[in-house]
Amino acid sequence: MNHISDKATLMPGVVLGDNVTIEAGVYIDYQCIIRDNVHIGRDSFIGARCILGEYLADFVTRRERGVHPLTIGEGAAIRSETIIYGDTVIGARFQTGHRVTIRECTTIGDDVRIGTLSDVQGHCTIDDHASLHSNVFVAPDAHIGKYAWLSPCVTLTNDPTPPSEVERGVVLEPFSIVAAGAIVLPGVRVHTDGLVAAGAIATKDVQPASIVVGNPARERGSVSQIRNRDTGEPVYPWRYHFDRGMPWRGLGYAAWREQNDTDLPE
C-alpha cells in the first residue's frame, strides 16, 4: 500500500511501485520510476526520468523482488536521470547534479552534494556536508568524512591488484581535499586537512594538514604554506577562509564551533 500526500505533485508518466511513501511538498517530474519501498521526505524535488530504488542483483538475475528500501530525507534536490539503488539511506537536503548513479548499501548524511555524472559504486559511507563535484568515481567501501571536498574527475579506487577479490576502501577524513583529476589508490587514508593536489596519484596515506603532489604523490609541506595568488593570504585550513553553503556562513568557523556540540577539529 502506498502513502502519497495530497500535497505532493506527480507529473505525467510517473510510475510507482509498492509500499511507496511520498511526503507533503514533494515534486516528482515527468517519467520518473519510483520502485518498491521508497520513502521520499517532504519538500523534495525529483527531476525528470530519475529511477529511485533501482533493482538489485536478486531481481536482475532471478526476478526475485527482495525488500531493498530507499529512504531520502527532506528537502532533497535530485536532478534529472539520477539513479539511486535500494538498501540506501540518505539524509536531509541531499543534492545531485544530472545523471548521478548511487549503488546499493550506501549511507549518506545530511547536506551532501554529488555532482553531475558522478558514480558512487555502493557499500560506501558519505558523511554530512561532504561535496563531490562532477565526474567523481567512488569505488566500493570508501568512507568520505564530514566536509571532505572532492573536485571534478577525482577517482577513489579499492582494488590493489585488479582484477581481484580484495577490496580496500579509501578513507577521507573530515576537511580533507582531493583536487581535480587526482587518483587515490586502495586503502589510502587522507587525514584531516590533508590535500591531494590536482592530478596527483596518492599511493600512501596523506598526513594531517600536508599536501602531496605528483605521481607517485610525495609530501611537499604543510597546507598552511599555501597562499591565495591574488591576495597573498593563507587559504588553509579552508574552513577559516570559505563559508559558501556552510553552516558557519556569516558567523565564522571558530564562533560556530563554540556554539555547537561538535567533535570537528579546531
Contents of the next structure:
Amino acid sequence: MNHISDKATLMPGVVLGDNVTIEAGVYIDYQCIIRDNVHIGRDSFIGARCILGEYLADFVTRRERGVHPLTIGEGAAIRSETIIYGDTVIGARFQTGHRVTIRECTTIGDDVRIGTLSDVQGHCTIDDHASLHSNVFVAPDAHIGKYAWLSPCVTLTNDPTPPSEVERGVVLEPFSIVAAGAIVLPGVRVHTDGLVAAGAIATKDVQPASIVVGNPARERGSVSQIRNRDTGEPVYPWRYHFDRGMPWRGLGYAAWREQNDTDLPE
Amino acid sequence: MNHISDKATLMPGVVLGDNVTIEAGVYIDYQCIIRDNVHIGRDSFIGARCILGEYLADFVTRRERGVHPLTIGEGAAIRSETIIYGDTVIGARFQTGHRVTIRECTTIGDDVRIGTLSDVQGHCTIDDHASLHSNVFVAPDAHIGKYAWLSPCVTLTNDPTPPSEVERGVVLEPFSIVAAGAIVLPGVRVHTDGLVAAGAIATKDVQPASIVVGNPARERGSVSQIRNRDTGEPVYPWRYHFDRGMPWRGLGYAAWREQNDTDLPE
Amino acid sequence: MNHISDKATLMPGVVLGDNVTIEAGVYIDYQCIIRDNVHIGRDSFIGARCILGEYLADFVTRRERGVHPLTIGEGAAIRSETIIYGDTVIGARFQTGHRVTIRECTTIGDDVRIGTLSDVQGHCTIDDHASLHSNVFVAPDAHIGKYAWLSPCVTLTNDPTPPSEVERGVVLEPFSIVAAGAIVLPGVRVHTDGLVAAGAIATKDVQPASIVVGNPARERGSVSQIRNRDTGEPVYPWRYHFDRGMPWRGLGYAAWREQNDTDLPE
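The block above covers the form predicted alone; next, return the form predicted in complex with a further copy of the same chain.
Every chain and every other molecule in the complex is listed next, the one we just looked at coming first.
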C-alpha cells in the first residue's frame, strides 16, 4: 500500500512499486520508476526517468524482491535519469546532476551534491555538505567527510592489488579537496585542508593543509601558499574565502562555526 | 501551440511541451521528451528517449517554467538518451553519441560532433567542425575553436583553486588537439596546431604547433616532427593529411581554404 | 514475426521490433526497446529501459533498417539503461552495470562483465571471463584477452596521431591487469600477467609479469614482488590468489587448468 500525498505531482508514465511514500509538494517527472519501499521527503523534485529504489542483486539474479528501503530527505533536487538503489538513506536538500548512479548501502548526509554521471559504488558514507562534481567515481568503503570537495572526473579506488578481496576505502577528511582528474589510491587518507592537485595520483596520505602534485604525487608545500592570481590574496583554507551554497554565507565561517558546529576545524 | 510538420515522424511515447516546432523530415524515436520552446530543423534524427529543452534551475528549484529556447539546426543526428538544455543554439548537421549532456547557454556551430557520455557544462562556445570524442568533460566558459579535436576522456577545467568563484575557461584554438585522457587546467590556451599528448596535464599555454607531454606537461618540440610510424610521412598539421568528414575532402585543404575560409590558418 | 516464449516476462512499456526471439525465463523490465533481429537467451535479466539492437548509422543517417542481428547468450544480467548495438554476438552469463554502451561489430565471450558507464566503441573482441569495471573506454580494434582485468576509469586508445585514419587497437593478453585510471596508448600490448599501475600512461608494450608505473610508464620490476600489505604474501599472478567469480573457485587454478583449459598460462 502506498502513501501518496494529494499535494504531490506525478507526471504521466510514472511507475510505482509497493509501500511507496511520497510527501506533499513532491514533483515526479515523466516516466520515473519508483520501486518498493521508497520514501521521498516533501518538496523534492525528481527529474524525468529517474529510477529510485533500483533492484539489488537478489532480484537481478533470482527475481526475489527483498526489502531494501530507500529514504530521500526533504527538498531534494534529483535531475533526470538518476538511478539510486535501495538500502540507502539520504538526508535533506540532496542535489544531483543527470545520470548519477548510487548503489546500495550508501549513507548520505544533508546538503550533499553529486554531479552528472558520478558513480557511487555503494557501501560508503558521504557526510553533510560534501560536494562531488561531474563524473566522480567512488569505490566501495569510501568515507567522504563534511565539506570535502571533489572536482570533476576524480577517481577514488579501493583495491590495492586488483583483483583481490582486500577493500581499503579512501578517507577524505573535512574540507579536503581533490582536484580534477586526480586518482586517490586505496586506503589513502587526505587530511583536513589537504589538496590533491589536478591529475595527481595520490599514493600516500596527504598531510593536513598540504598540497600534493604529480604522478606519483609528491608534497609541494602548504595550501596556505596558494594565492588568487589576480588579487594576490590567499585562498586556502577555502572556508574563509568561499561561501556559495555554504551555511556560513554572509556570516563568515568563524562566527558560524562558533554557533553551529565546533567539531569542525577552526 | 506547436508546429509539427506533417512530414515529420514521431514514434509512440513522445512527449511534447508548448511552442515546439518540428520541421519536415524529422524523425523522433520512442519516448523522447521535447519540452517548451524547442525548434528542431529539418531532416534531423532524434534517438530514443532524448530530452530536448531540459529544465533549468528555475523549474527544478521553484517549478517556474521560464522561457529557455533550444534551437537545433537541420540535419542533426542526436543519438539516444542525449539531454540538451534550453537557452542553447546549435547549428546544422550536429552529431552526438549516446547520453551526451549539454547544459544551458551553450553556443554550438555547424558540423560539430560530440561523443557518447560527453558532458558540456554550459556557458561555453563550440565553433564549427569541432570534434569531441567520448566522455569529454567541458567546464563552463570554455571556447573550443574551429576544427579543434578532442580525443576520448579529455577534461577541460575552469576553477584554478577549487572551490572558488573564479572561472577561467580553457581556450582551444583552431586545429588544436587534446589527446586521450589529457587534462587542461583553468585558463590554459592551446594555440593553433598545438597538441596536448595523451594523459598530459597541461598547466600552461601550449604554443602554436608545439607538443606537450607528461605530468606536469612539458614542451617536447614541434608537431611537425611527428611521423606516421609505417610510412615515415609527417602527420601534422593534420589538415594536410586527414580529410574524413572535413569539407576539403577530395579537394585538399589549401585549395579549399582559398575558396572558403581564409581566416583559417594556412 | 517474433518468437516470445510464454515463459518470458515482459513488463509494461516494452517495445518490440521484428524478428525478435526471447527464450524461456527471460525477464524484461519496464520500457525496454528491443529492435529488430535480437535474440535473448534463456533466463536472462534485462533491466529497465535498455535498448538492445540499437540502430547503426544506416538508420540514423538514411532511415534504412538494415539487418544487424544481436545475440545475447543465456543467463545474462544486463542492468538498466544499457545500450547494445546490432551486429554483435555475446556469450553466456554476460553481466553489465548501468548505462553501458556497446557498439556494433563487437564479439564478447562467455562470463564477461562490463561495469556502469563503460563505453565499448565497437569492432573489438572481448574474450571469456574478461572483467571491465566502471567507466572503461574501449576504442575500436581492441582485443581484450581471457581473464584480463580492467579497473575503473581505464582508457584504451587506438589513434596514434589524432586525427588520423590509422587504427591500432590495444591488445590485453590473458590475465593482464590495467589498474584504475590508466591509459593504454594505441597498439600497445600488455603481455600475460603484465600490470599497468593506477594512473600510468602505457606508451610501450608491457612485458610478461612486469609492472609499469608513471607518466610515461616505466618498468618497475616484476609483479611477483608485490605483496599483500597485511599478510606479506604474494598476490600475483592473481589466478593463484583470487577466485571470486572464477571457474576454479574451490578447486585452485592449477588443478582446474589441467582439467579445463591448458591453453591458459600455468
